[in-house]
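First, one chain by itself in structure tokens, the form predicted on its own.
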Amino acid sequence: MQIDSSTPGVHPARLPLNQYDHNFCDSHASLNLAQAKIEADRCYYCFDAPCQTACPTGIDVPGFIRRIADDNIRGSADLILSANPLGGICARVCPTEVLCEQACVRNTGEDKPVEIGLLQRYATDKFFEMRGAPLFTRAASTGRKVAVVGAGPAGLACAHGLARLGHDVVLMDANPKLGGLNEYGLATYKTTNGFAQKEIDWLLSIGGIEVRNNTRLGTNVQLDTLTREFDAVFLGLGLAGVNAIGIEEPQAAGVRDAVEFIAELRQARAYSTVPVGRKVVVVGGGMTAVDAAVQSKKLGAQSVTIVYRRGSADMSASGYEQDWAQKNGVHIRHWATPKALLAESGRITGVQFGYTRVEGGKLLETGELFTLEADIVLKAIGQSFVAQPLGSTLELRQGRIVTDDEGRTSNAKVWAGGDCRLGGRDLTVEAVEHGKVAAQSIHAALSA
């Protein structure tokens, strides 16, 4: 039997074998010198500049810019990494329209702003193309030694400031790759040609920075040990926990969590031998369920159905990412809960939903009823932070690390940041701010 996306269940290679390079190559492609120029000339180099507020490392964009005019990559990197040691990544992931490029004061006069990320990609990119001398060197040795659990953004950032600054950094992480949501998290699409990796490459190329993969909190290595073998102790930890659909699911093949999806497409050898079903639903409304529609649709889905609860304003999924999924073939259906999975011999056949509508304010199901067929379901509710490995050595509130704006948790030896951290908006970006400031924190700490 012939594959492709009209064949019935769950198949890998779907597709001819070259159509999946073309399908997961870089989703944008990089500004060339003549364009990054021009669309720097663009920029007004506002003093007190808004986009610059608008982003949580505070980026001194402007400067950057300036210095891509002038034909200074170098310098421009300078300005970027120096703010944000992640910026060649967040350059790909942030959500510059919410963020830096809304509040450009081109919008105004123009309704278009500078394309900022598309700047700082091309800064940054073009000087680990040719890195040459390092940007920054470590400070003299403080002898004093932090452990680093979790090499997500905030981790990363941490052991990097850090180690700048003089310590002797342990970075711990449960997984074989450093990275979190950078590394198994994202759409092949927004990182290609192991990017990520070659970052932290850079990253750690400061030196003082020892790597322990494979190492997870509360299993190979437990908080109060670290508290008493360590001067101090950040807290990088991510979303382990998957949200529950909130319905019976019946033991079931073709029922799986996205972000478990998508870290599977990550790691693949090739992306034909990821099984995809004929008819896919997703259930959800953030940048998981469009990561996870999307490449179900590249890997040769024949249809791809995104399902929220409210309306589109409400999806946690930005208007560009809802726009993108649409522009590749999946269909977003708003007002609907599930109601039931419906499986036949030990399979999904597909979801039953009743609409919804918000009436005084309160969601509610109208009654009415539809049914969507599937081969394939993948949840994407939302992700929970398990602080079980913690054990009630931390304050916790809301199902997260409390701490102060410093990152300061509630034992005097502990700081924590990112995802794991109460408070926030679960952005790459912020989590790499929670790093860098933690780590200013940390050092003062160490050095009072």
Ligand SMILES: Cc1cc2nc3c(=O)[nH]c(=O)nc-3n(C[C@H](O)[C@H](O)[C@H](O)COP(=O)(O)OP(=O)(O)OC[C@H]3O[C@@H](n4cnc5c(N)ncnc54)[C@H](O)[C@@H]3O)c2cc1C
Given for the second form:
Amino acid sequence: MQIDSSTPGVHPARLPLNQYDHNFCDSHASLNLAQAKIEADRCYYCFDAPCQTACPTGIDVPGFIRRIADDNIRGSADLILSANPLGGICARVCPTEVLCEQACVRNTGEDKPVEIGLLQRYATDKFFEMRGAPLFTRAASTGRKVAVVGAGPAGLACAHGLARLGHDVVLMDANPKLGGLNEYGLATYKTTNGFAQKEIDWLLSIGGIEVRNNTRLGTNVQLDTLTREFDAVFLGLGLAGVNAIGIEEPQAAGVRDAVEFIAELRQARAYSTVPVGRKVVVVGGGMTAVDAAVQSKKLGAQSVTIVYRRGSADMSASGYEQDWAQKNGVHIRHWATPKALLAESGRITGVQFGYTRVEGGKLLETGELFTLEADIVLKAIGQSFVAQPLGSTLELRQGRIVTDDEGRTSNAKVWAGGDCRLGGRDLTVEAVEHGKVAAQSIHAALSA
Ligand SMILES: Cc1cc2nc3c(=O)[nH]c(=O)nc-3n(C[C@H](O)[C@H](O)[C@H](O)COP(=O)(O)OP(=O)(O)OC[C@H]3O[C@@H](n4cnc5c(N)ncnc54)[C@H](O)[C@@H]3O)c2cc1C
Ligand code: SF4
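Since the structure above is the form predicted on its own, I would like to see how the form predicted together with the ligand looks, so please show that one next.
Complete assembly follows, chain above in first position.
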């Protein structure tokens, strides 16, 4: 049977083989030298720069842009990476449209900010290409040992910060590869050519970080053992759970967690091997929903629809991301909630939705129903923290770990950061900042 985008059911290889590289190429071309110079020249090098204040890691934005203008790539990368040791991946995945670029004063005059994200990527990419002598070296050994559990952006940033300060770090992760969602979660077209692992290799090259993959807290190692054997512990466990869709799920093939689908794509030896439906329905309204929907389309699905229970302004995917989905042929339907998953002969055939509206501040169903055909339904209604590996040792609230601003938990030897910590925005750059600040706090505590 000849398979293409219109073939019913769920199939791999819906597209001609040469189409995949094109579909999954870098979503934003890098700037070349001339473009970088022109863009750098648009910066006013503001005093008390609002872009720097808006960056969760406080990168000296005017400083690194000036160094690009002066052809000083190493100096520019130094400013970026000393504030944000994952500045390369953040340049690719940060929602700059709601962070530094939203704050740029160029918005007022021209309605177009300096392209800070692209300039950051230019500086870090050029630096990683040439590298040369190490940018950072380890301080003299302190003889103190810290366990970092979870090697996502938070854990990696914490491990790097501690190693720089001279502490010995043991970095553990349940997964076979380091990186957390940088490796298993971000859309393929945001981080191409194995960039996430290249940056991690650079980060580990500082030395003093022993890596233990396939090591799960709660199974292979326990928190009370770590607090006994190490001087301090940092937890960067992310959100390992997936929220339920809230309606009965029939025993039928074709219903998947969007994060699991995205991870399969990121780890696939070839995109053509990943099966996708002819008609895909994604339930949710965040970045995960957008990434899963766009990538389904890029795999050759004929129709992909995101269905969200509220309006566009309420979606946690930014306006930029919603546009990106639509530009890639994804249809977004608002004000509808799933009521039933329809199945026949052990396979999903569609989803019945109920229309919603807000009345008196409450989300209500109108009683009207509609059905979308689907041979795959991707659930993207958010992730949750799995606290079970902690036992009952730490204070939790709203299902996440309670910390102070420095990441200190209710246990004096344990710090936490990133998505597992209460009160964050669940962004890569913020997880990096949590890890960085916790490293400084641990250092202060161990030096006291
Ligand atoms: C699909 C998707 C797309 C996203 N896209 C973006 C984006 O474009 N831009 C952006 O800024 N943010 C994005 N985010 C959010 C961003 O990825 C997270 O905020 C960030 O990765 C959080 O970092 P973290 O270190 O806290 O956790 P994670 O990256 O989740 O890392 C946690 C690590 O802990 C490990 N771990 C968990 N439990 C255990 C255990 N018991 N024992 C040992 N190890 C354990 C995991 O294996 C993992 O490696 C996205 C998230 C998702 C799900
Ligand atoms: S706000 Fe804009 S113009 Fe001012 S320093 Fe930042 S990037 Fe440059």
